[in-house]
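Here's a solo chain for you in structure tokens, the form predicted alone.
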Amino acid sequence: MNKPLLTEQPVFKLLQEKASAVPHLKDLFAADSDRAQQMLVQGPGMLLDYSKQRVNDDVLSALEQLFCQLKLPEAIRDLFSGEVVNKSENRPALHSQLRVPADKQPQAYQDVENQLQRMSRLVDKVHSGVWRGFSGKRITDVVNLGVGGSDLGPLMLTQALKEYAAPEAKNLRVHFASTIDGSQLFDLLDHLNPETTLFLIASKSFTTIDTLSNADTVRAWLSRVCPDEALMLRCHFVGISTAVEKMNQWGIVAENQLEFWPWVGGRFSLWSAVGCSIALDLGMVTFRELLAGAHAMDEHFRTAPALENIPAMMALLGVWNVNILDIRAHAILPYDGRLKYFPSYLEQLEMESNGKSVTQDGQAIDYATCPVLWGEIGANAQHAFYQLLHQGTQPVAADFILAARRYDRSLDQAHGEALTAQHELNIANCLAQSRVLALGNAAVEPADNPFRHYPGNQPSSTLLLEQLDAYTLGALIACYEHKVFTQAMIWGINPFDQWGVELGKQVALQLQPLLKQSDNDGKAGLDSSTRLLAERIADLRGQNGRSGK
């Protein structure tokens, strides 16, 4: 039988019902001087402050009861104790297990703390000098080739903590390359040279076209230097992957060879070997802190009542503004330069995770799931899309993400009196910016001015976090993993696989071969866009330089 869907749910009149009574927030805060106090949640390194949400004491207690009635709780406990959550494909979706320190790992999952232990040894070995490459030169450069869950977190998080990367890694320059045009390789291998680079080679199930068509072209470049495979293979090549088959096949050795597991999704996986390039940047001891982070993040979210759970607060209160305000766009605003590729991280997790339109029964979804996730650094975002935030026509929720402490590491009294004050500056347009979104033209003064008038009411919510480093970033990263779970079971899908990413690669590969027909039998049962394009690239790429047309 097929569970009820949401908008079945008996408290989902009531929230809908409860919605009219809601004031703006100028009024909400003015009629309540404790609002903040009363709507703050406390977690591991950050608090969330949701003050300025659309949302009253009888919204917060209908919410409360929804998380009770789909029985959250059973579903948060399922997650964590390795049932079949990821229904399509059959598995669990065990990545918390991932960051279980390991005097606490189950004697199961020995092996995630066996596969740390000789990553920790492989990027000791490219730190020390111990790894050379064909020539007998150490290593000075190291080139990550992934897409998706194995480039996007490890690119952001190693631009995130760049000041925390640990002595003996600071001589060592970490490249990331993903796209499939070979565009970033293109610049890279211009620079780099061959006989000190490594090359990870990230893919779940190493398979991934985008993945491999660069390293074939990185193993054509090497080969033209190496003539010798096997020593190039050997001294250049690493392997990070569930199909242990499928990189001996490659040609990696099974010494180069990294392992990860089927329960662990793309995405959900910086956390495993996939992380290596975040060892390899930053140093083993960040990558731990890293996993302690998220370890107190998933207890605080296992254990802690909905009310006082940042993840499930974060995941009620989207679905209020989705479900119920009729909200379809986030925006991610974090107001520090460190988090610059964070909001292109949550873009993958939460729109490939909870992009979906059937229930994991297989039932056809009436109501909005995902809304559309967007965001930059906020104070560039400020001169970019704040105009139709503040004056728009669109409503939009939004993040703010903002450190608390920031250049306590200066190097000197003077240097680092000059950037606290520019932190000031920073912290001053965060809480402007909010406070503005909110109250409108309350928050200054009145305009008869159509042009000077802010509506305000856009609901928003706060992170603020300790400071930005390794064990308040895997906070971070796991707060926003466990939100999207929680939606998940709300909105009754399956946010661990990925079937229209899937689709789109296999009609790719469907077409591929036409591109290089001179004929058009092929092609006839194409549609007459992808037809037309096909004929009219192979008459440009027929032609050499440009036609003057």
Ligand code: F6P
Contents of the next structure:
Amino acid sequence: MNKPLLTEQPVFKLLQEKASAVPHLKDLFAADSDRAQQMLVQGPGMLLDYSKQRVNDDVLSALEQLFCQLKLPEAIRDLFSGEVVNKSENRPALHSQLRVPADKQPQAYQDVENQLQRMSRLVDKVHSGVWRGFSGKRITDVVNLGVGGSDLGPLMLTQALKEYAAPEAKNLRVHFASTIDGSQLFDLLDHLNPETTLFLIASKSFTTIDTLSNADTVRAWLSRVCPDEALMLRCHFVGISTAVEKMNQWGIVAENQLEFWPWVGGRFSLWSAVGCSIALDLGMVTFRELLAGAHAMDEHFRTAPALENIPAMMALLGVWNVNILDIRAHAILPYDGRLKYFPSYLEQLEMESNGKSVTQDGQAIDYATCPVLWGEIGANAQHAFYQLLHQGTQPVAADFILAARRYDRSLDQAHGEALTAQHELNIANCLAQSRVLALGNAAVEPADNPFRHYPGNQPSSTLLLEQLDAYTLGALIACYEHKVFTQAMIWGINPFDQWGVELGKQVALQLQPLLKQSDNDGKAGLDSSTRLLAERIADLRGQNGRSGK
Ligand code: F6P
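Having displayed the form predicted alone, please output the structure of the form predicted in complex with the named molecule.
Everything in the complex follows now, all chains and molecules, and the chain you saw is the first one.
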């Protein structure tokens, strides 16, 4: 028998009934001067303030009931105990196992630590200069070739934690190239020295055309200066994948292969050898700190009751916003320049996981799932899309992310005090924006004209980090992973597959040879838009015998 859907739960009706009884946020705050105190959840390295969400005690207790009626505690237990939670691909989702400390790792997962040690040895060799390029020079640059989960996490983390780079990593430059059009490589290859550059080919499947086309371009670039192919492969390519056979076929030598396992989803893989670029850029100590922070969040998620559990609360509030208040957009607003890539990282994590419309059993669902999620560094977005948040017609929920401490270590430098003042400005802006979104004009004074009217009542949560370091960032990422899982369980969908990306890949493969044909005959079967575009492109590229100008 199919599991009952979210909207069939008696508590869902109850939540719908309660929605109209929740006053405007300005009234909720006015009525209870201690509101925030009761809507605070403490987790590893951070706290969640959800008092600016449109909820009251009644709603919270109904959300708690929903959590229990949908058997979320059991679902969480199944996730951690390695049950087959990814049903369409018939496998568990054990990314949390990658974060278990070595001395607590059970025998069955010893290979996790073995691979970490292999990665650590590789990182050591590069940092110490034992690893040499084909001409005997030490490695100065590393390029991670990967896309999606094999790119976004490492890219985001290396950007965020730059200032924590270990001394031995400081002379190494780490770059990322993901785009199928080769643009990033085009920029990079001009500046890189083939004698001193190491490429990491990171791909869970080792079949992703985006990554393999970049890898082939690089291989051609290298073979122009190093005709000895075996030497080039040994000195300049590391493979990171679950598909050993495919790495062999491409030519990755066995000693340069780092493996992970099918039970690690692509967008959950930065904790595995996919994080090699992170370890090379920041050092193994920082990488282990990241794992430790994530593990602390795993423990928090596994053990804390729903209302004291940060990921569970974020998930429940998200469902309340989407399914009851009909808020279908969610902005991610880190007030920290270091988290520049965090919104794009979350776009994949959330939307590739939960952008689904059938249940685990393949039943169509008739309610909303993942909202459209996007974001930007908050203070910059104030000068871009906040106009819409404050006065547009779309209801939008938001996550504000802020580190309390910043520049502690720069205080003895000449610019330390100026930077600290900037951080204070940043804090004021972050708090001001969530305040205005919630209260509208009531934050200051009533509007005296329609152009200055701020309706408020836009819900947000604030995640306050003690400071942004590897430990708290590890915890923050794990927090969002678990939020995504909890929401998927509430919506009855599978967060660990991504069938929706397959058809586009298949159609691109069909189109590619047609685009190469100089006549238009092969294109006859295409829809008129695709045909016209293909013809115009061919014209513009001079493929139809006309000028390419
Ligand atoms: O096409 C989507 C996807 O499969 C993502 O889920 C994944 O993170 C990305 O492509 C890259 O896949 P791979 O690591 O197998 O190259």
